[in-house]
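First, one chain by itself: the form predicted alone, in structure tokens.
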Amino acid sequence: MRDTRLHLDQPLEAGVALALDAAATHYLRAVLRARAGHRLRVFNARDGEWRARLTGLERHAGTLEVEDRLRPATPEPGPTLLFAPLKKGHLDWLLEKATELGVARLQPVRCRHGVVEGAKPERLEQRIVEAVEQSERLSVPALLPEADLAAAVEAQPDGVVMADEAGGAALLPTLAAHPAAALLVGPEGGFSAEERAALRRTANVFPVSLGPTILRAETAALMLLACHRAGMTETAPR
């Protein structure tokens, strides 16, 4: 059986016995076919990652014992991504890949051309946790409540790098000049003329071009995140 990672938002320390919630119990029992005695890794951003052993796994309840720490908690800084909600399949893919690329905060924003169908935050948060478990991260990106576009932009203390299909400055130099800025992509139908004009009038918004082709919203978001991550990797101390 493959090595299993499980995010637990409970205090982790050697010798502690923990009860598993229904979702974790179902995953281990029904999906992984685990049994009592199975060893796995448990983690959170506060306590780091630990080896643990299942001590019981019934139909609706499970328990485990934390054994020894594998790695301590370490900072995992990342950008804020402002994005217009997408249809279910595209949104799930965006959240998964953004998590893998190190996003720290996910801020849905209301745009005129955005998708209006609501997605349950609990389902989206579970998707994010699954991506964290798969990608070896310790921290779970924060999924913030949906906000008005203008209000969300105004709330960013270090400005916003805006992907604009109408064109803008070169991407890489702009990210290098504003490494702490949030990243913004519009909805599938693009920003409305009024939204674009308002954003471009805002002093702390830095429009950038993503090239000559029109990208899907989720592709544009991942391009921003990948370029941001590459820039941070190059400047990180060795």
Second form
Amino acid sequence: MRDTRLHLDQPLEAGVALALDAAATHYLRAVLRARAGHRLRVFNARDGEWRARLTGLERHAGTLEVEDRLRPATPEPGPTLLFAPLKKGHLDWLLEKATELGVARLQPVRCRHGVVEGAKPERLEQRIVEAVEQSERLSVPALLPEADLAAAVEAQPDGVVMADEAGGAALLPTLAAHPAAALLVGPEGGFSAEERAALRRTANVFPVSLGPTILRAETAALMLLACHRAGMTETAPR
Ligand code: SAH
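For the form predicted in complex with S-adenosyl-L-homocysteine (SAH) instead of the form predicted alone, what are the coordinates?
To see the whole picture, the full complex is given below, headed by that same chain.
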């Protein structure tokens, strides 16, 4: 098993002593059964990754000391995913896998056939951070506030590759032609006829097919992200 890796949204530098918040303290105590002296890695996108040592771990308060730097901060470019909110378990899965696959921004969009009741952003953030810690990323993908479908699509500077269950162009050549485009999947109920027509009229929307079977929205998102990543040949080995 890998050692403990903790995302800390505080300035990290050699020799500094940091207080842990309640969630991190609980995780270390109750889940990992760690004690003072436990060694771990702490990181964030600004300061990179550091070796650290727990100096105290009381019931509600933990402290650690940051030691030496293991990895400098490096940019982690990735695509924007536009998705319609899903039911709880499906959404958790989508966020976890999208984070593993390197998504940079997660933009929920309101669709006609989408799920209305919104999940708590704090809980979703927590899922995302756990996936960041597990997957050796430094950066936490941004979970943006829900936006209207049309407005969110218009706001993408490099266009949108749209997974359209009604059919479209071949995925791989489209991704290759628009590597900086955002990726869009519809809700479990699919795009409405009006949404599809409006999207297809919008300049810089590139509809693609994901094949002859109908995929769950989260599977479709994963396929887009996986194929997008497969086209990024500059990714260095760890
Ligand atoms: N209820 C719809 C399916 C929605 S699937 C129906 O029965 O037709 C949810 C979303 O996943 C879709 O809006 C689309 O973005 C994506 N998707 C699923 N299967 C797809 C496919 N074969 N090609 C392109 N997109 C697909």
